[in-house]
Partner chain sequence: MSKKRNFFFLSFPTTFALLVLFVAPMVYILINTLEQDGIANFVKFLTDSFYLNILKTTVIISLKTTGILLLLGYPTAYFLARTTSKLKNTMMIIILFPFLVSAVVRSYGWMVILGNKGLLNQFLLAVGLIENPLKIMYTSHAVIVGLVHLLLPYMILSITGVIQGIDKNLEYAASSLGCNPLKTFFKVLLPLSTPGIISGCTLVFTLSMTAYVTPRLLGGANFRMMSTMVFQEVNVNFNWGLASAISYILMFVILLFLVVFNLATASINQRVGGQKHA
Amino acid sequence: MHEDRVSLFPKIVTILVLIFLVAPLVVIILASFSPTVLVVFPPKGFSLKWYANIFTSSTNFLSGLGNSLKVAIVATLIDIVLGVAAALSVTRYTFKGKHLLIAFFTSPMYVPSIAFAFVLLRVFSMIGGVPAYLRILLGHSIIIIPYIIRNTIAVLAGYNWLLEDAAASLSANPLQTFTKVTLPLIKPGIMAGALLSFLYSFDEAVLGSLLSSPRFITLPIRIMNYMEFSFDPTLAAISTLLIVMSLTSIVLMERLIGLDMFLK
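Model, the form predicted together with the partner chain [one chain]:
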């Protein structure tokens, strides 16, 4: 297969890039087992004490984890319903101004999170009395919706709409057509998109920084706050857990629909 060989230069860059990309993550995983506060290489032993630390109340990582999950799950569920419907509306029908509507649906992507976070902070402080959970949830619901919509549009772009005509000719009404034909076929793509959006919300730290309250703080903010006064490998331990979660997600996604969706 000599003729299909890719030349050496891109190959070397690729290897370096791959090393560069995994390096900090590998370092974190190794650091999480460090017996000493200062991470040294090669490690002077093996310890699980930093993992135990996560579960002690002083870090509050567990409550942060719970809060982040609550926000990410609910925001993703809301946005699947909204986003899939919106994506259907712009793919199924042809009309003037379609591109404008798509641009509108994805507009939150083009606004800096920090600006949107600040605007929400001001609005919520004017209204008053909105709990931090709801503030972050609403904020996240807005910023992840473009990702769900774009992903669903991409999934639907590969969908053969004639199948809907075929179903109709076989006496399936529009609802039956959607539940028995369209939905089963686009579901894997939507699930993958939902997983991405879930992780986006779960990891999000900008809206979290500005909209949280002392009583409701999400995990990334907990971690950042912890760094302000301590830099021990407890951070590495909690980070390792998050890394494992992401790795699981990506493998899941690969199984669901393959990774080519990222190339569109």
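I have the form predicted together with the partner chain already, so could you send the form predicted on its own?
Here we give the lone chain, stripped of any partners or molecules.
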């Protein structure tokens, strides 16, 4: 009887935590279909006009979406090359200061975004003439690369390096060994890190708030600027679309690589 009570308590706590996390999302999704200007719950009807409002030129959400995708995709592609090379170098070879180098590669995860953004702002102010796109791209490339490195290292921890020696003994050159042997085996870690890095870059607002310009503004900053002057269900509608995008990414991660690899 005592064991049943003990096992029941964690279940109740788990259910309460899930309700606490999911309830705000449900409220946002339902409020996005409200026909009234004020955000009310439950909504007093059904309307899609706030979703249509997202695509009007007055909100500028589409331009912000394009800028966010441009930064997130390019930064992720750059960091895949740099992150995989860094992960291979620190796992393939043993040298003095190896763990210190790994800590350096992953250090952007532990630096507050506002402090890092302020430093970048000072540096670019001293240089001058750097476009906002390049400023944000450089900042995002630095803050998301640890996720690719960590996930790739997690896969390489169980990698058998003798496979590369076997491929070399069969007359495979280094490029063939990497593309035919190494890359297929570490691809799950790379994909997990790339998806996480893309989502982080796409949703990042601190760097964008300090490094953007009137000509280049990302979607999170567009949303923040919109909130300053109006607060209607348009924000709930675009939040719902972002929730759907995040859930789609989770489903893709589960289908392609498995969430267990992603959670590493």
